[in-house]
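A single chain comes next, written as structure tokens; it is the form predicted alone.
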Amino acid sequence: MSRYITLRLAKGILTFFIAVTITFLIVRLMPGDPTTALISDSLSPEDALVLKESFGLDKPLYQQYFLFIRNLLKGDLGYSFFYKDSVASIIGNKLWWTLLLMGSSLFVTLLIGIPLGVISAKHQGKLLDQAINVAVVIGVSIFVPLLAFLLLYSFSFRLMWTPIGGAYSPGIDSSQMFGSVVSHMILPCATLVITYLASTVLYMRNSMLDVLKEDYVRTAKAKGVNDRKVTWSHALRNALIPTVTVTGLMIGKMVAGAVLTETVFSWPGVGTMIYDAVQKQDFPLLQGAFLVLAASVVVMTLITDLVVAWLDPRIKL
């Protein structure tokens, strides 16, 4: 087992390493001066190339490069030039945020779609299995900006029974805080539970069924233990296994789905913070949160591996 975690480990931190250069390109790739913001017109020539100096701006790609790894080993993920505060500080404050809603989106997403694939798989082709499978078509095919946009319309604006953006009401107290972070967070979350549950109903549906056909089940079923207990018991472990491996990969389409879902609905969180960092070419800002992110993937995927691996010993080996 310990050669099996150091090798995920050592797979981790070279695809991290990989996310770090990539996200170092694109973002001098992009069009403009990552000074725009900075800049203003009062600003003579030579005050604005020194202004570039004092951020390492002037030098050569390579040298930034090494300079931005430097840095990053030393914790440091750069100075926003907009908010002209430091990245780590910023991020800090908006990245709990990104968690509670990712983790409770999850959360929820796990909660109802692995129960039901297997009810879905226990009922093939009857109504309730065709009744899913349609839900789950609609669900991979919807767009996550027009999903958000029609709960938003009809449960904020023509129903009004939820908030219409934001984390909390301003103005309240600690005691309320709670309450009014939840209600704020049931459109938002509603909107990543149904974009993603459709994946894991159906790879759990499917995994299902090709465990119900496994000898061991048939020999259970055949000594006479109770058939629930032989679905949820002996089956549902190892069809899990499918099902743990694609939430890891869901975790990374959740980060994307969280930036689109966060702007619409104002979330102050990490997906926000990309979109107003990209708005005002406040690159520092951009570089940090994408390592941030892409740590936070390699992370759930390095979990995601040993939860596979305690699930199904044959996968160590």
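Numbering follows the first chain given and starts at 1. No experiment lies behind these values; they were computed from the predicted model shown. Throughout, rigid core stands for the largest set of C-alpha atoms superposing within 1.5 Å between the two forms. Compared with the form predicted in complex with the partner chain:
For Gln64, the Cα coordinates differ by 2 angstroms or more between the two forms after the core has been superposed. Taking the rigid core as fixed, one finds a CA shift for Asn226 smaller than 2 Å between the two forms.
Shown in the overlay between the two forms, fitted on the rigid core, is a CA shift at Ser296 smaller than 2 Å.
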Second form
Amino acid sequence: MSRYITLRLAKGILTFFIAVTITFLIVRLMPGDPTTALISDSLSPEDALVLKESFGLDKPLYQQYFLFIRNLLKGDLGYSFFYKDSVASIIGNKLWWTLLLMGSSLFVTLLIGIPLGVISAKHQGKLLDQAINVAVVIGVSIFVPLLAFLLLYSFSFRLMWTPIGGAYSPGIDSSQMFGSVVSHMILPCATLVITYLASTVLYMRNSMLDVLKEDYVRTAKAKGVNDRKVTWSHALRNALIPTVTVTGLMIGKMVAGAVLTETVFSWPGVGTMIYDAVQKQDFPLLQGAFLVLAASVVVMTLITDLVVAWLDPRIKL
Amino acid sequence: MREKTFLESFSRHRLGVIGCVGVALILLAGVVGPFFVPFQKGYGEAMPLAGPSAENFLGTDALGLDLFSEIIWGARTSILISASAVLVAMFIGIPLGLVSGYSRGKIGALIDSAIEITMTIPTLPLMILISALVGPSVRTVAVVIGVFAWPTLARIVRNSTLKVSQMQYIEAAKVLGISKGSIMFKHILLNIAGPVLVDITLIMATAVLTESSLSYLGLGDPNVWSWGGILQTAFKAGHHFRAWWLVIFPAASIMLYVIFFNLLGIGINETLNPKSRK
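The structure above corresponds to the form predicted alone; please give the structure of the form predicted in complex with the partner chain next.
Whole complex next, starting from this chain.
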């Protein structure tokens, strides 16, 4: 493996390890008895004792830590009070919906944002610049639940163009599933795209402007390569590198957007589950949700790192 | 020709001035407003879920309480939480940024990694977990937001410190035998106050978004009024489709707060570095 991948992988593992350690410490060093957070009052004393032993809550802290990590490696994230089921299997069913929503939103954002960024770099002008800047300020100021609600209210409630919530209509067979999911995903996806699009356009535009000043762009033009080809093939590839890097950093924030969006549209992912878990005070589920989302972000960041490496000829894979 | 003062240049920045006036109005509403508007508890005497009218000009909620006074008291909560979060972020971010930028070497690299890792971790789910465990209160929410807001500040302090520490007057201070701590916290910090101020206004903005998100999810302090909390109550009871005012007014307050602080930050930034205005 090349040095680049090894380093990135090591950083990813370290990040997840730190997330795990923070989680472990928060739950145990909280004022009061950690058993109240990990074990519900509604459990019978016998069950509570079994759970207590499985967490190792009677042992010293460092032994609990090793136990915690060993359980994690086995895929054991604890037991949910409310669903009376293992946290791992509950989240396992929800995670794909969240990843589907985030993945599609990211894809659409880049699909629209990159060409828009390139076009706006080619057509510099005061009005366009101002429009982008205003859009960026609005984009970073969006309160996601409001945007989600406005979309839901106008398109589902008033116009009735899109379904009102959930991820698919109940009682349909597998052949209609795809279309149903797509129609349910339009609004949640649009919420996230609107929130993150302006920043993507701005990054793409700025890095394109930098690249267009480079010598090799001038050389290509001097050699007689037509302007369109220089822009869309020579310059674009290099301008994508910083944009993809920044996109990777955006993923952690996007999780927050996805969590909030899901709650408004009752999207059956981790976000809606978190909302329910807060209402039910289901701490093991909240802990599991954070760990799984942290792991997902680490993996997605690694993927963007690989994309950067593929785009950047200076990095050998 | 005399050089323009900061205020003279700032007053030419239209968006910055809008932000400044907006922030002043919000501060006025949140700090002074609650002295004129009663803090409501229990049930109100007005008609529940009534739209904007002469008596309750932003309407009433499901308990018959006046939405306008809830929003004024919500402004106080937002200001209190975002300002406290900024203090926490400054307390962690400024020393770490200074040390990382000034000492570089191994400690610097370590702090850099800490900044990068904290920025990668999805903080909202972590803040949700902590607030749920500790129990929602104004103090918890403020500390939790501040504890995860420091990386952007640390990064800006670090980058500015890197630039400033190569200046001659810092070299001179070193030669004069001024202690490291004194160079960092006096000579460097004073010279990077501009970018720090800009980032503080931006943190004020994101802190309110986070605070509103947490209270919207049901993790706000139940004993105070907050904009996110009003939304949470309306959504939970399913009133959001019938009583639009219960969604639009608190959400608009959140967004105006965020936009005004962002504009103020942009105004200060572009006045300090006219080059960044492209």
